[in-house]
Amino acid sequence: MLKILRAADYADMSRKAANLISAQIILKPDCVLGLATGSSPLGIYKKLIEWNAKGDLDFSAVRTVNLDEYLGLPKCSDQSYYYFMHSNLFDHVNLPAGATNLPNGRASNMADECARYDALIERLGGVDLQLLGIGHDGHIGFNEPCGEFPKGTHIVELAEETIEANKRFFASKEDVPRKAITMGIGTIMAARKVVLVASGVDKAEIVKKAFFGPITPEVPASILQLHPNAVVVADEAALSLV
(Lines of atoms letter the chains of each structure in order from A and count residues from 1; the text may use other names and numbers.)
(Lines give C-alpha, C1' and ligand atoms only; values in the text may rest on other atoms or scores of the structure.)
Protein backbone atom coordinates (compact mmCIF):
# COMPACT_ATOMS: atom_id res chain seq x y z
CA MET A 1 0.00 0.00 0.00
CA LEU A 2 1.37 3.39 -0.99
CA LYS A 3 1.28 6.05 1.73
CA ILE A 4 2.02 9.74 1.25
CA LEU A 5 3.58 11.80 4.06
CA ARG A 6 3.24 15.53 3.54
CA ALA A 7 6.16 17.67 4.70
CA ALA A 8 6.30 21.44 5.01
CA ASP A 9 9.58 21.90 3.16
CA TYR A 10 12.88 20.19 2.28
CA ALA A 11 14.15 20.24 5.88
CA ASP A 12 10.92 18.69 7.17
CA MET A 13 10.95 16.10 4.37
CA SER A 14 14.54 15.18 5.26
CA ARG A 15 13.71 14.82 8.95
CA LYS A 16 10.62 12.69 8.32
CA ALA A 17 12.49 10.36 5.95
CA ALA A 18 15.47 10.14 8.32
CA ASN A 19 13.05 9.16 11.11
CA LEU A 20 11.80 6.23 8.99
CA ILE A 21 15.36 5.05 8.33
CA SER A 22 16.30 5.52 11.99
CA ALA A 23 13.30 3.46 13.07
CA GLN A 24 14.38 0.68 10.69
CA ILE A 25 17.88 0.59 12.20
CA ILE A 26 16.55 0.62 15.78
CA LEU A 27 14.02 -2.17 15.07
CA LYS A 28 16.57 -4.29 13.17
CA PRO A 29 20.16 -3.24 13.99
CA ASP A 30 21.62 -5.58 11.34
CA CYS A 31 19.30 -4.36 8.59
CA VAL A 32 20.24 -3.93 4.92
CA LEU A 33 19.70 -0.36 3.73
CA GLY A 34 19.35 0.43 0.05
CA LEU A 35 20.73 3.92 -0.49
CA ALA A 36 20.42 6.64 -3.13
CA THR A 37 22.52 9.55 -4.35
CA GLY A 38 21.69 12.98 -5.73
CA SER A 39 20.60 16.18 -4.01
CA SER A 40 17.34 14.79 -2.54
CA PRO A 41 18.86 12.53 0.16
CA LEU A 42 21.57 14.96 1.33
CA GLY A 43 19.44 16.38 4.14
CA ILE A 44 18.53 12.85 5.24
CA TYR A 45 22.17 11.82 5.46
CA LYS A 46 23.01 14.94 7.48
CA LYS A 47 20.33 13.99 10.01
CA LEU A 48 21.56 10.39 10.26
CA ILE A 49 25.13 11.62 10.80
CA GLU A 50 23.92 14.02 13.49
CA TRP A 51 21.98 11.31 15.34
CA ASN A 52 24.88 8.88 15.08
CA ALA A 53 27.26 11.48 16.52
CA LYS A 54 24.88 12.04 19.46
CA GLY A 55 24.79 8.31 20.14
CA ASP A 56 21.12 7.96 19.24
CA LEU A 57 21.74 5.80 16.17
CA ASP A 58 24.15 2.88 15.78
CA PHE A 59 25.34 1.72 12.34
CA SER A 60 27.75 -0.93 13.66
CA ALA A 61 25.71 -3.89 12.33
CA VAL A 62 24.11 -2.21 9.29
CA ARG A 63 24.95 -3.26 5.73
CA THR A 64 24.28 -1.04 2.72
CA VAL A 65 23.73 -1.49 -1.01
CA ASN A 66 23.56 1.45 -3.36
CA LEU A 67 21.20 1.75 -6.28
CA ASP A 68 23.60 2.66 -9.04
CA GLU A 69 26.89 3.99 -10.35
CA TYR A 70 28.07 5.73 -13.50
CA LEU A 71 30.05 3.65 -15.96
CA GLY A 72 33.69 4.55 -16.40
CA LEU A 73 34.30 6.92 -13.48
CA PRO A 74 37.09 5.95 -11.05
CA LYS A 75 36.15 5.75 -7.37
CA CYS A 76 38.33 8.78 -6.66
CA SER A 77 36.33 10.97 -9.08
CA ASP A 78 34.32 13.51 -7.12
CA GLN A 79 31.36 12.69 -9.37
CA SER A 80 31.37 8.95 -8.74
CA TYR A 81 28.66 7.67 -6.44
CA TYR A 82 31.32 5.82 -4.45
CA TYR A 83 32.88 9.21 -3.66
CA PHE A 84 29.46 10.79 -3.01
CA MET A 85 28.43 8.14 -0.48
CA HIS A 86 31.73 8.21 1.38
CA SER A 87 31.75 12.02 1.49
CA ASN A 88 28.12 12.41 2.53
CA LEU A 89 27.51 9.42 4.83
CA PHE A 90 29.87 6.45 5.05
CA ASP A 91 32.93 8.30 6.37
CA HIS A 92 30.90 10.04 9.08
CA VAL A 93 29.08 7.16 10.81
CA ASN A 94 30.23 3.95 12.52
CA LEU A 95 29.69 1.59 9.60
CA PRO A 96 32.24 -1.24 9.84
CA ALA A 97 34.76 -1.93 7.08
CA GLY A 98 33.23 -3.97 4.27
CA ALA A 99 29.64 -3.10 5.19
CA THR A 100 29.00 -0.83 2.20
CA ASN A 101 28.38 -1.99 -1.35
CA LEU A 102 28.05 -0.23 -4.70
CA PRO A 103 27.96 -1.65 -8.20
CA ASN A 104 31.34 -1.41 -9.95
CA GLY A 105 31.06 0.93 -12.91
CA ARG A 106 34.56 -0.01 -14.09
CA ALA A 107 34.21 -3.79 -14.12
CA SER A 108 35.86 -5.46 -17.11
CA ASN A 109 32.76 -7.56 -17.76
CA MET A 110 29.56 -5.66 -17.03
CA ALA A 111 27.27 -8.66 -17.49
CA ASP A 112 29.24 -10.49 -14.80
CA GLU A 113 29.11 -7.40 -12.58
CA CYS A 114 25.32 -7.18 -12.89
CA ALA A 115 25.01 -10.85 -11.90
CA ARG A 116 27.48 -10.36 -9.04
CA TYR A 117 25.50 -7.45 -7.62
CA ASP A 118 22.19 -9.31 -7.77
CA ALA A 119 23.80 -12.31 -6.05
CA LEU A 120 25.27 -10.04 -3.37
CA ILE A 121 21.87 -8.54 -2.54
CA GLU A 122 20.37 -12.03 -2.39
CA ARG A 123 23.19 -13.23 -0.14
CA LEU A 124 22.55 -10.35 2.24
CA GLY A 125 18.94 -11.49 2.52
CA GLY A 126 17.46 -8.70 0.40
CA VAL A 127 16.92 -5.03 1.18
CA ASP A 128 15.01 -4.11 4.33
CA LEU A 129 14.49 -0.45 3.44
CA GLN A 130 15.19 1.13 0.06
CA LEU A 131 15.60 4.91 -0.15
CA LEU A 132 14.73 6.50 -3.50
CA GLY A 133 14.57 9.86 -5.16
CA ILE A 134 12.58 10.46 -8.34
CA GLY A 135 13.82 11.92 -11.61
CA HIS A 136 11.87 14.49 -13.59
CA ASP A 137 11.01 11.72 -16.07
CA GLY A 138 9.98 9.33 -13.29
CA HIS A 139 13.17 7.30 -13.16
CA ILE A 140 14.10 5.52 -9.92
CA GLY A 141 17.70 4.46 -9.62
CA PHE A 142 18.76 4.87 -13.24
CA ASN A 143 15.74 2.94 -14.52
CA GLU A 144 14.72 5.26 -17.33
CA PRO A 145 11.30 5.31 -19.06
CA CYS A 146 11.12 2.36 -21.46
CA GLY A 147 8.78 -0.35 -22.70
CA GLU A 148 9.15 -2.71 -19.74
CA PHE A 149 10.10 -2.85 -16.06
CA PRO A 150 13.67 -4.30 -15.88
CA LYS A 151 13.99 -6.94 -13.16
CA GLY A 152 17.63 -7.20 -12.14
CA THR A 153 20.78 -5.09 -12.18
CA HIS A 154 21.50 -3.90 -15.70
CA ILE A 155 23.29 -1.32 -17.84
CA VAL A 156 21.31 1.68 -19.05
CA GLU A 157 21.82 4.41 -21.62
CA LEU A 158 20.97 7.60 -19.78
CA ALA A 159 18.10 9.64 -21.17
CA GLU A 160 18.83 13.11 -22.49
CA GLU A 161 16.71 14.60 -19.69
CA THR A 162 18.80 12.79 -17.07
CA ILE A 163 22.06 13.95 -18.65
CA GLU A 164 20.67 17.49 -18.75
CA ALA A 165 19.63 17.32 -15.08
CA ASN A 166 23.03 15.94 -13.98
CA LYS A 167 25.25 18.28 -16.00
CA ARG A 168 25.23 20.79 -13.12
CA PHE A 169 27.50 18.42 -11.18
CA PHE A 170 30.11 18.26 -13.99
CA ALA A 171 32.39 20.78 -15.67
CA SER A 172 30.29 20.47 -18.84
CA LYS A 173 27.46 18.43 -20.31
CA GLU A 174 30.02 16.51 -22.37
CA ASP A 175 31.61 15.21 -19.17
CA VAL A 176 28.41 13.50 -17.96
CA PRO A 177 28.72 9.72 -18.47
CA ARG A 178 26.23 8.33 -20.99
CA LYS A 179 25.80 4.96 -19.28
CA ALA A 180 25.22 3.67 -15.76
CA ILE A 181 24.75 0.39 -13.92
CA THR A 182 21.61 0.25 -11.81
CA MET A 183 19.52 -2.04 -9.65
CA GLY A 184 16.45 -3.18 -11.55
CA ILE A 185 12.84 -2.41 -10.76
CA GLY A 186 12.36 -6.02 -9.63
CA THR A 187 15.09 -5.63 -6.99
CA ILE A 188 13.63 -2.33 -5.79
CA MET A 189 10.14 -3.84 -5.57
CA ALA A 190 11.53 -6.78 -3.57
CA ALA A 191 12.65 -4.42 -0.77
CA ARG A 192 10.52 -4.92 2.33
CA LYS A 193 9.96 -1.17 2.65
CA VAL A 194 10.49 1.68 0.20
CA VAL A 195 10.86 5.35 1.12
CA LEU A 196 10.79 7.79 -1.81
CA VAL A 197 11.50 11.48 -1.25
CA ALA A 198 10.52 14.40 -3.47
CA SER A 199 11.01 18.10 -2.93
CA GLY A 200 10.35 21.26 -4.91
CA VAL A 201 7.77 22.52 -7.37
CA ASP A 202 9.83 21.11 -10.26
CA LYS A 203 8.90 17.60 -9.03
CA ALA A 204 5.15 18.35 -8.75
CA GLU A 205 4.23 17.18 -12.25
CA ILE A 206 6.09 13.86 -12.01
CA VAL A 207 4.76 13.18 -8.47
CA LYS A 208 1.24 13.58 -9.84
CA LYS A 209 1.99 11.30 -12.83
CA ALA A 210 3.81 8.63 -10.85
CA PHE A 211 1.50 8.25 -7.87
CA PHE A 212 -1.88 9.47 -9.13
CA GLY A 213 -1.68 8.28 -12.73
CA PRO A 214 -1.55 4.94 -14.55
CA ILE A 215 1.10 2.34 -13.75
CA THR A 216 3.42 2.23 -16.76
CA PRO A 217 7.12 1.57 -17.46
CA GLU A 218 7.07 4.93 -19.24
CA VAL A 219 6.90 6.36 -15.69
CA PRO A 220 9.08 3.83 -13.79
CA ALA A 221 8.23 5.14 -10.30
CA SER A 222 4.54 4.43 -10.92
CA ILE A 223 5.20 0.74 -10.13
CA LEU A 224 5.50 1.74 -6.47
CA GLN A 225 1.71 2.07 -6.40
CA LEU A 226 1.77 -1.75 -6.24
CA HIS A 227 4.35 -2.04 -3.45
CA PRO A 228 2.90 -3.42 -0.19
CA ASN A 229 4.90 -1.03 2.02
CA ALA A 230 5.94 2.15 0.19
CA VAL A 231 6.00 5.67 1.61
CA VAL A 232 6.36 8.85 -0.42
CA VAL A 233 7.69 11.71 1.69
CA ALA A 234 7.14 14.93 -0.25
CA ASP A 235 7.04 18.60 0.62
CA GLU A 236 4.16 20.99 -0.07
CA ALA A 237 5.73 22.21 -3.31
CA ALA A 238 6.15 18.68 -4.71
CA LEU A 239 2.55 17.88 -3.77
CA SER A 240 1.14 21.14 -5.10
CA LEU A 241 -0.68 19.49 -8.04
CA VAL A 242 -2.39 16.75 -6.02
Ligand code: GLP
Second form
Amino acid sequence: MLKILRAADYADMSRKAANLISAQIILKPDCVLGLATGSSPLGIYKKLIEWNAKGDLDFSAVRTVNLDEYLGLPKCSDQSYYYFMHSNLFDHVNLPAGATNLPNGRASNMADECARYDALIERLGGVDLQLLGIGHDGHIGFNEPCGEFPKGTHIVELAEETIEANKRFFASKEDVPRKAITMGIGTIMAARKVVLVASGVDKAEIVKKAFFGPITPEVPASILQLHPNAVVVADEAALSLV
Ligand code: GLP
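Compare with the form predicted alone: the form predicted in complex with the named molecule:
Whole complex next, starting from this chain.
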Protein backbone atom coordinates (compact mmCIF):
# COMPACT_ATOMS: atom_id res chain seq x y z
CA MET A 1 0.00 0.00 0.00
CA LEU A 2 1.22 3.44 -0.92
CA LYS A 3 1.93 5.47 2.18
CA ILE A 4 1.80 9.30 2.15
CA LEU A 5 4.16 10.99 4.61
CA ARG A 6 3.28 14.62 5.18
CA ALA A 7 6.17 17.07 5.61
CA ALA A 8 5.96 20.74 6.58
CA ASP A 9 8.26 22.07 3.88
CA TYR A 10 11.22 21.18 1.62
CA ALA A 11 13.68 20.95 4.54
CA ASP A 12 11.36 18.66 6.51
CA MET A 13 10.69 16.51 3.43
CA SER A 14 14.43 16.18 2.82
CA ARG A 15 15.14 15.21 6.44
CA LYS A 16 12.36 12.62 6.52
CA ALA A 17 13.40 11.02 3.23
CA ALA A 18 17.09 11.08 4.23
CA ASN A 19 16.10 9.28 7.43
CA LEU A 20 14.40 6.53 5.41
CA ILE A 21 17.53 6.09 3.27
CA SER A 22 19.72 6.18 6.35
CA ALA A 23 17.61 3.46 7.99
CA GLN A 24 18.04 1.34 4.85
CA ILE A 25 21.84 1.69 4.97
CA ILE A 26 21.98 0.95 8.71
CA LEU A 27 19.77 -2.14 8.36
CA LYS A 28 21.62 -3.42 5.26
CA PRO A 29 25.07 -1.84 4.94
CA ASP A 30 25.67 -3.49 1.54
CA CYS A 31 22.34 -2.37 0.09
CA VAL A 32 21.73 -1.26 -3.50
CA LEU A 33 20.37 2.28 -3.63
CA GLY A 34 18.53 3.50 -6.72
CA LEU A 35 19.20 7.23 -7.00
CA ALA A 36 17.56 10.17 -8.74
CA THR A 37 18.51 13.61 -10.02
CA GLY A 38 16.51 16.83 -10.18
CA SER A 39 16.04 19.55 -7.55
CA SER A 40 13.87 17.43 -5.28
CA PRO A 41 16.59 15.06 -3.95
CA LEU A 42 19.22 17.78 -3.40
CA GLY A 43 18.27 18.42 0.24
CA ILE A 44 18.36 14.68 0.91
CA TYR A 45 21.87 14.38 -0.52
CA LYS A 46 23.03 17.30 1.67
CA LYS A 47 21.73 15.47 4.78
CA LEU A 48 23.37 12.18 3.78
CA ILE A 49 26.70 13.99 3.24
CA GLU A 50 26.35 15.68 6.65
CA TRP A 51 25.59 12.41 8.47
CA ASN A 52 28.40 10.63 6.64
CA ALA A 53 30.84 13.38 7.70
CA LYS A 54 29.66 13.08 11.30
CA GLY A 55 30.37 9.35 11.23
CA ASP A 56 26.69 8.40 11.58
CA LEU A 57 26.33 6.88 8.13
CA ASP A 58 28.72 4.55 6.34
CA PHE A 59 28.59 4.14 2.54
CA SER A 60 31.62 1.82 2.31
CA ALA A 61 29.59 -1.24 1.27
CA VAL A 62 26.71 0.54 -0.51
CA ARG A 63 26.27 0.22 -4.29
CA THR A 64 24.23 2.68 -6.33
CA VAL A 65 22.36 2.63 -9.63
CA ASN A 66 20.95 5.82 -11.09
CA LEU A 67 17.66 6.08 -12.89
CA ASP A 68 18.58 7.88 -16.05
CA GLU A 69 20.89 9.98 -18.19
CA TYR A 70 20.55 12.36 -21.13
CA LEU A 71 21.66 11.05 -24.51
CA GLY A 72 24.71 12.64 -26.05
CA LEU A 73 26.10 14.75 -23.19
CA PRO A 74 29.72 14.01 -22.25
CA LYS A 75 30.23 12.95 -18.61
CA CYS A 76 32.12 16.19 -17.94
CA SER A 77 29.17 18.36 -19.07
CA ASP A 78 27.80 20.08 -15.98
CA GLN A 79 24.31 19.09 -17.19
CA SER A 80 25.01 15.36 -17.36
CA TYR A 81 23.48 13.30 -14.56
CA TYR A 82 26.94 11.73 -14.13
CA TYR A 83 28.26 15.19 -13.23
CA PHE A 84 25.21 15.95 -11.06
CA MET A 85 25.62 12.80 -8.98
CA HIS A 86 29.36 13.26 -8.53
CA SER A 87 29.12 16.90 -7.54
CA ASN A 88 26.05 16.54 -5.32
CA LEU A 89 26.74 13.21 -3.59
CA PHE A 90 29.36 10.71 -4.77
CA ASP A 91 32.42 12.96 -4.33
CA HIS A 92 31.43 13.85 -0.76
CA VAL A 93 30.72 10.46 0.90
CA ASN A 94 32.79 7.31 1.40
CA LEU A 95 31.32 5.40 -1.56
CA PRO A 96 34.17 3.35 -3.00
CA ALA A 97 35.23 3.97 -6.61
CA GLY A 98 33.35 1.54 -8.81
CA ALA A 99 30.34 1.34 -6.48
CA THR A 100 28.29 3.89 -8.41
CA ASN A 101 26.52 3.22 -11.70
CA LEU A 102 24.67 5.32 -14.26
CA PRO A 103 23.45 4.45 -17.72
CA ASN A 104 25.90 5.68 -20.37
CA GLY A 105 24.19 8.23 -22.62
CA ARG A 106 27.11 8.16 -25.07
CA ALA A 107 27.41 4.42 -25.68
CA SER A 108 28.09 3.53 -29.32
CA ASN A 109 25.22 1.03 -29.32
CA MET A 110 22.32 2.17 -27.16
CA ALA A 111 20.40 -1.13 -27.41
CA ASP A 112 23.45 -2.91 -25.97
CA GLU A 113 23.74 -0.24 -23.29
CA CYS A 114 20.11 -0.79 -22.23
CA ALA A 115 20.74 -4.55 -21.98
CA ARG A 116 24.00 -3.97 -20.08
CA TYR A 117 22.24 -1.76 -17.52
CA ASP A 118 19.44 -4.25 -16.92
CA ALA A 119 21.97 -7.09 -16.54
CA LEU A 120 24.00 -4.99 -14.11
CA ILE A 121 20.97 -4.30 -11.90
CA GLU A 122 20.14 -7.99 -11.94
CA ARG A 123 23.73 -8.95 -11.06
CA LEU A 124 23.58 -6.57 -8.09
CA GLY A 125 20.50 -8.45 -6.87
CA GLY A 126 17.99 -5.72 -7.72
CA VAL A 127 17.36 -2.41 -5.99
CA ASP A 128 16.73 -2.31 -2.23
CA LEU A 129 15.52 1.27 -2.07
CA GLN A 130 14.66 3.40 -5.08
CA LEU A 131 14.53 7.17 -4.59
CA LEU A 132 12.32 9.08 -7.04
CA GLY A 133 11.22 12.59 -7.87
CA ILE A 134 8.21 13.26 -10.06
CA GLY A 135 7.94 15.29 -13.26
CA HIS A 136 5.04 17.68 -13.84
CA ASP A 137 3.63 15.21 -16.38
CA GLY A 138 3.94 12.31 -13.91
CA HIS A 139 7.21 10.92 -15.22
CA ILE A 140 9.48 8.92 -12.94
CA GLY A 141 13.07 8.55 -14.06
CA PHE A 142 12.49 9.61 -17.66
CA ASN A 143 9.49 7.31 -18.16
CA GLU A 144 7.24 9.75 -19.96
CA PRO A 145 3.47 9.35 -20.35
CA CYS A 146 2.77 6.79 -23.08
CA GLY A 147 0.49 3.92 -23.98
CA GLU A 148 2.20 1.32 -21.78
CA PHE A 149 4.44 0.87 -18.77
CA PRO A 150 7.92 0.06 -20.19
CA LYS A 151 9.58 -2.82 -18.32
CA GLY A 152 13.33 -2.45 -18.71
CA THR A 153 15.92 0.20 -19.53
CA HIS A 154 15.05 1.97 -22.77
CA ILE A 155 15.52 5.12 -24.81
CA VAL A 156 12.88 7.84 -24.61
CA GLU A 157 11.97 10.98 -26.50
CA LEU A 158 11.53 13.64 -23.85
CA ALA A 159 8.09 15.21 -23.63
CA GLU A 160 7.80 18.88 -24.56
CA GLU A 161 6.78 19.63 -20.94
CA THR A 162 9.94 17.95 -19.62
CA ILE A 163 12.19 19.88 -22.00
CA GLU A 164 10.38 23.05 -20.93
CA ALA A 165 10.85 22.22 -17.20
CA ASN A 166 14.50 21.22 -17.56
CA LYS A 167 15.60 24.14 -19.75
CA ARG A 168 16.22 26.16 -16.58
CA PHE A 169 19.45 24.22 -16.12
CA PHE A 170 20.72 24.86 -19.67
CA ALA A 171 21.90 28.00 -21.47
CA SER A 172 18.89 27.76 -23.80
CA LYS A 173 15.99 25.43 -24.57
CA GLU A 174 17.80 24.32 -27.74
CA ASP A 175 20.61 22.92 -25.57
CA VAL A 176 18.31 20.46 -23.74
CA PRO A 177 18.87 16.96 -25.17
CA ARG A 178 15.78 15.54 -26.87
CA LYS A 179 16.40 11.97 -25.80
CA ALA A 180 17.39 10.08 -22.67
CA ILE A 181 18.07 6.56 -21.43
CA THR A 182 16.03 5.49 -18.42
CA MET A 183 15.44 2.55 -16.15
CA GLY A 184 12.04 1.03 -16.91
CA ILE A 185 8.90 1.02 -14.80
CA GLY A 186 9.29 -2.77 -14.33
CA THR A 187 12.68 -2.28 -12.65
CA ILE A 188 11.37 0.56 -10.48
CA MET A 189 8.38 -1.58 -9.42
CA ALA A 190 10.74 -4.47 -8.60
CA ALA A 191 12.64 -2.30 -6.07
CA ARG A 192 12.01 -3.65 -2.57
CA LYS A 193 11.21 -0.17 -1.29
CA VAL A 194 10.37 3.07 -3.11
CA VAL A 195 10.65 6.59 -1.68
CA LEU A 196 9.24 9.36 -3.87
CA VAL A 197 9.71 12.99 -2.88
CA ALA A 198 7.60 15.93 -4.03
CA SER A 199 7.80 19.54 -2.94
CA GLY A 200 6.14 22.79 -3.90
CA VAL A 201 2.76 23.95 -5.10
CA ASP A 202 3.73 23.33 -8.75
CA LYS A 203 3.68 19.59 -7.96
CA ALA A 204 0.25 19.66 -6.25
CA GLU A 205 -1.75 18.81 -9.36
CA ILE A 206 0.40 15.88 -10.44
CA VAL A 207 0.60 14.52 -6.87
CA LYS A 208 -3.21 14.47 -6.78
CA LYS A 209 -3.46 12.83 -10.20
CA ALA A 210 -0.72 10.25 -9.65
CA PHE A 211 -1.54 9.04 -6.16
CA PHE A 212 -5.26 9.75 -5.81
CA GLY A 213 -6.37 9.18 -9.39
CA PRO A 214 -6.63 6.21 -11.76
CA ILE A 215 -3.59 4.02 -12.46
CA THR A 216 -2.61 4.67 -16.06
CA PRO A 217 0.58 4.77 -18.17
CA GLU A 218 -0.50 8.28 -19.14
CA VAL A 219 0.57 9.17 -15.56
CA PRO A 220 3.57 6.84 -15.10
CA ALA A 221 3.99 7.49 -11.34
CA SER A 222 0.41 6.28 -10.74
CA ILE A 223 1.64 2.68 -10.90
CA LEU A 224 3.30 3.20 -7.51
CA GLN A 225 -0.20 2.85 -6.02
CA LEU A 226 0.32 -0.87 -6.69
CA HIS A 227 3.79 -1.09 -5.12
CA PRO A 228 3.78 -3.12 -1.88
CA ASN A 229 6.25 -0.85 -0.09
CA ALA A 230 6.20 2.68 -1.47
CA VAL A 231 6.26 5.95 0.46
CA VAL A 232 5.52 9.40 -0.94
CA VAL A 233 7.17 12.08 1.18
CA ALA A 234 5.52 15.33 0.18
CA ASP A 235 5.36 18.78 1.72
CA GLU A 236 2.18 20.71 2.53
CA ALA A 237 2.40 22.69 -0.72
CA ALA A 238 2.63 19.53 -2.85
CA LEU A 239 -0.30 18.03 -0.91
CA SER A 240 -2.40 21.19 -1.05
CA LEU A 241 -4.94 19.74 -3.51
CA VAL A 242 -5.60 16.48 -1.67
C1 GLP B 1 13.88 15.16 -14.31
C2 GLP B 1 14.43 13.79 -13.87
C3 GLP B 1 13.51 13.08 -12.91
C4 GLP B 1 13.02 14.07 -11.86
C5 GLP B 1 12.17 15.13 -12.51
C6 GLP B 1 11.66 16.18 -11.53
O7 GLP B 1 13.44 15.23 -15.61
N8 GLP B 1 14.77 12.89 -14.94
O9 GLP B 1 14.17 11.96 -12.33
O10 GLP B 1 12.28 13.41 -10.88
O11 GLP B 1 12.85 15.76 -13.58
O12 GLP B 1 12.67 17.10 -11.23
P13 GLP B 1 12.60 18.14 -10.04
O14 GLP B 1 12.84 17.36 -8.80
O15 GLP B 1 13.73 19.10 -10.33
O16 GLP B 1 11.26 18.76 -10.08
